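In structure tokens, one chain follows: the form predicted on its own.
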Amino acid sequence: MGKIQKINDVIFRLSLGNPSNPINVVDTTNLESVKCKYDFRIVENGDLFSVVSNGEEIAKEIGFSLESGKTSVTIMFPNAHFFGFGEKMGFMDKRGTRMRMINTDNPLHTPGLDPMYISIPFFITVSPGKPAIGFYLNSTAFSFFDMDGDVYTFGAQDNGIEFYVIYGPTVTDVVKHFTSMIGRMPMPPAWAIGYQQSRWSYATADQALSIARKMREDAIPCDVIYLDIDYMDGYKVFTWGSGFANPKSFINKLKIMGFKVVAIVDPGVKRENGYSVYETGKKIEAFCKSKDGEEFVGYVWPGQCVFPDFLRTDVREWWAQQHKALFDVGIDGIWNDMNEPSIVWTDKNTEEIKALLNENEVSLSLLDKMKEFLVQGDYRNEIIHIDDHNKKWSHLKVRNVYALLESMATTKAFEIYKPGRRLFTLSRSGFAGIQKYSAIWTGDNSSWWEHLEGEMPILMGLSLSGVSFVGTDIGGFGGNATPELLIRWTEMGTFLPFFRNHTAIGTVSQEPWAFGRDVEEIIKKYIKLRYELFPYMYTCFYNAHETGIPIMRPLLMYDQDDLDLYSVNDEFMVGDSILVAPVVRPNTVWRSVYFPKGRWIDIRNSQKYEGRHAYKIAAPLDEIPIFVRENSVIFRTDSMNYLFERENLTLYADFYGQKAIGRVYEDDGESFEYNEGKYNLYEISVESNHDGYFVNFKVLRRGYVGRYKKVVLSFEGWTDINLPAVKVNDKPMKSYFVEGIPRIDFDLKEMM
């Protein structure tokens, strides 16, 4: 195989050739200590290697190819189940699927549509009662993998391979080595797990304003306004239209209601003389370059475009000081759309374009037959890109990182313009590592019932793939979204770690009143339960920064030697305890469900469920499916308009079952000082008997001045008709009844 090298007791390199990469996104400089105690080894035979566990040959290689320009392995593993692969149409497992990756935005999402914006070349072997195991094929070019089953081929057009083998033995354990290496996200800003609204677009400061007041005024919370490409002077990045004439005074109206501002900005540069983004560019050669060395134009939004070498250093550089204008103002955060790079058409298309145009009206469907010209990545072989040390690289070697890369740039921006304070970055494109620098959602979607079923397995491959902050447009971006539709996508929505309700010019309006009161309320309930939920929301975002565990997870993860579990698709677990199963049919009020291994408690009526098995559950229009795991700790908060509208917040935690321990988390939701300790971690465990209730409340660490300052515990589980005797930390505690569920209360400070 060639050379074959330990990286510790769980992570194995392996190469062949001499593959090359413009940026290398893994570090294994300062992994997480691990003891593996089950002697996971690669084991060479001959030119082949083979993968062991305890003695047991798990896995092996049976060939490689290593051709000029092309390299692959093939590898057998019997009963292989496969997982992951970052952004991918379909159903999770991708067992007999042939996938490629070349970031590529394509806005019709179909069945079959591959590749999509995002590649992160990882999978998760998974096979009952064997260990996990995972793939990293640490290639920035085109790869390709074919998962046919028990033998299964990945590579790279390189000439040489590069991956790494990481054992788990469970796929928890194998997401979590595996950011190690290529880390994870960093707290983002608590108001970014808040209710978001967008459209393409709110083209004046006044509409965007009205959409901002009729939130307040019907009391649906929500703490995030977008500004997609009509707020630009003709869509040149870095500048204010004529409909945001004082963009400061604008942006103050929206934060004295308790709203945060993002704005959108494309990667393409509109070539014009007298730009200031285009001539200070041009000054240090920022730009990419055709084989020929002049500037490589392309047609985006404005018009000739030009496009940053983000490869460079002093490129990124420069384009984070453009963003002055936005910060300089107020904006908040940082949405990187197009950043495949996107680019409608070159010159060479023109005529062809030109032909099109005649003959159709401008439309998303329009786009898409130009966008046809451009598949088969035409312009792709042409861009040249230079790094800091002036090596040339071709653009199939870039194209992959470079939403990375500009995300990277986007990041310093906020260093520069906004030091102390956490960035919110949204990016359509990325590569692994992403996870770092940005949030992610899924692109251009279609308000299809067929798409809010398939967004599901799409974000769980991106959280197995280490990104966790991840997301969907509710009730989709292109099409028209019905007012059933809406309410059973933000149902969903609800519980997805990125809330954003977004849409497309031409489509009728989406936002949570555009069908009328009764949708409304429907729609509220929801975000309203997000806001509740905020503490265990924020926990689980908590949970992902320090070990990399995705927030979003497939029920594969809690019982992987259940083979059923491997085609759930359209059922997801939200961190520890939180079961969800969306409605995803039009014109139902019914779902089957299928629990893994334990008892699982329904959240709207204490109806227990034990698992491994399959349940027709009720779901009528205003109601999705929600089940607690038996023996949780499900954290709450006070309802608000905003996450930071009160500086005192009660904190709820309501115990399903007899014994269960749970942690929260709390930090100021804004700065970095959570890395320096100043954050609340408290732990909350109680067992109960036929006297009642022992509870055990801990402080693990106060940093943090804190919001939560009233504590009130639920019992979910009592039965009797007398209130439980309740001891707190060995203190008798007055219990009383609220709906039939007893409950006690207590002051946070009397604890400390």
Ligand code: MIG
The other form holds:
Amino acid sequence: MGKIQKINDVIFRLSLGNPSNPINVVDTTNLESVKCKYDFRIVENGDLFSVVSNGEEIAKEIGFSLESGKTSVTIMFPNAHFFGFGEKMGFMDKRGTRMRMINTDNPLHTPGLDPMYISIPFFITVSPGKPAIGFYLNSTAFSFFDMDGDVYTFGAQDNGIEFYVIYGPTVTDVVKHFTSMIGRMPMPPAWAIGYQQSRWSYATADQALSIARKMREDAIPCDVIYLDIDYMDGYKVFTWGSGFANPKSFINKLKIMGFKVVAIVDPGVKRENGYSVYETGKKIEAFCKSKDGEEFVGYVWPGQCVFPDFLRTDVREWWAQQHKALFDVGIDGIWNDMNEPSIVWTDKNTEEIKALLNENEVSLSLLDKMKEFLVQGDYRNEIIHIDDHNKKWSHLKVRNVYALLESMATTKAFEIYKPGRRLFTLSRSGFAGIQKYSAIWTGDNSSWWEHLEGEMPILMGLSLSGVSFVGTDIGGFGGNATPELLIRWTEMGTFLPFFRNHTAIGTVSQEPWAFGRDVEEIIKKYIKLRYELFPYMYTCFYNAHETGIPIMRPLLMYDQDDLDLYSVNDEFMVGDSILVAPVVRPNTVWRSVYFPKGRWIDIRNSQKYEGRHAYKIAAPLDEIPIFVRENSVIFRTDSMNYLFERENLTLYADFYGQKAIGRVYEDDGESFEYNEGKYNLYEISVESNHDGYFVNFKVLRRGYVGRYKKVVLSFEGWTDINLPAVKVNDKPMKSYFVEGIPRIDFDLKEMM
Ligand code: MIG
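Structure of the form predicted together with the named molecule (previous: the form predicted on its own):
Below, the chain from earlier opens the complete complex, with every other chain and molecule after it.
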């Protein structure tokens, strides 16, 4: 009945009927070659299919159903658990849940809330002892996933279906193969990995400057200051309001202090004659139409707005050009908000809304109405898009990729105004492949303990769906943070790929110093730790760029045969070697930590823990439990006010265990020259016996001058009172103790 096509050894495409997408995010023309030894195939049995590996049926009774405007596929996979699905509330394992995908600004993230801002119709089925299999539904339409149990159904509102079946056998392999077809992230600018400070809003230049000065005065490392909607003139995109009379000199002052500046951009363009963004857009008919052929009008911050039809190449080009107003005065990065797109109401229900607005108090019915509109919005049926070939598309098919298309336009803007420089875009909404253009954050969370905890599974779901550069509003967006919550949230944020503190208008301040000295000291300690861990983190980014393997990882990626790991939602790994177990409850100074197989070392006291066991771990307010996998190397450097503030850095390599190997990556952090081999990659390995340590230092690549000049190796866990003998590349070195831990050091150039 359907069509099967083998893409390569690990990817098959199945299709039925006539599915159609306004754009195709999958590119299988340039896949890396993979050899799979597990004889993975799709077998046809009459109307049904099965997924077979080494002669064993893994998923079976795969059947299609084709109703007009709705196509689905049903699969049987005994004992399967389901991970991925992009950005979804709730726990990671989606077995027993039903989800919908249509990009939605749903401003209050209560349990069970679905859908959210981002749609990634991809998931991985995992079951102990079985190969993991990924399914990617290649549809930009409204889609649904009924993951009821061993038999599950997913599909889309379309006249056909196309999906990819992606073989593992490990979860990691699935993510690698999936990202080989939808793309991986480019290296971000190094500064984007630093600490970032935001709020809605630093509404004047003076206010933003005073935040920046305070960071430097208190020696809190910080790389980025954000400008939320109040920098604009009447919320008109690509304008500057009166609070920022001289944006260029304002930004220059920040630059001198070592800050980068990111400005928010909303897609809604104020419909106002004489406003050049509106006028120039109108000239090329850049804006989405209603069914009646007129400009579609919706209400957002500036009032009556029109919305660029990013589906068209010339519209993306025009949008890119508008960024001149920001890039010319020195803006470094772009924050794409409200790009579901979020629309608060339209002309059709203005009267109704106005009547409610006129009531004396802000009534619950007004809020309900607005929410109903944001979430269901009849306008979605109204909007028409027109593509490059003059073909009309219903918004229902374009909506899920609207933010992706916008991010493509933003990427173009960087290419025009910052040629040769890496880009930084932060997006709220998105679709499969958004990682090629943008980092993402999880939108409007609240200053609730439940959200501190609940962000981890959301971020890990995104990570498994190909999006590595992810984070949350540290401290929570809605509501008021408390000192304790902010400390715990910052402790966790230290280890998230994207590390930004942000809060809503009208909430209490939550900059690091907002709750007094003692709180500030703890927060500062963690922000500094983030900067010290830069070599480790940056290497994780490099790996994600190279292989698609996420930075933030669920524990089950380390042992998918251990079913107990499937429900660990409140611990995560950063890269291969660091396990993080944040405290997510108030007035709590301990927690239970479950470890994957192997041995784990508490970096505070070198205490060892056995894998596949849970332990009670102490966690006073100023400590987040972090553990290192035995036999690994953690790379650190000196902390500083902002990344790359100084040259001549020391690279610290901390060895944990008897036998370890680790790599560290370094490049200029700002250009694309790493693509031409201008980077350094070092590999350090160590083996030890009771005579001492034998270290091998290899320069795998030396293509860039480098900032690390001196190397300090420390041997954690050495218990002898005598110093060990140490050889590096067969040369004896002089070791010495620092706080009971043996060390050696040498100049990097000795190793060249
Ligand atoms: O309707 O720009 O998620 O981070 O501060 C709210 C104001 C619009 C939503 C974003 C939030 C941002 C806020 N925006």
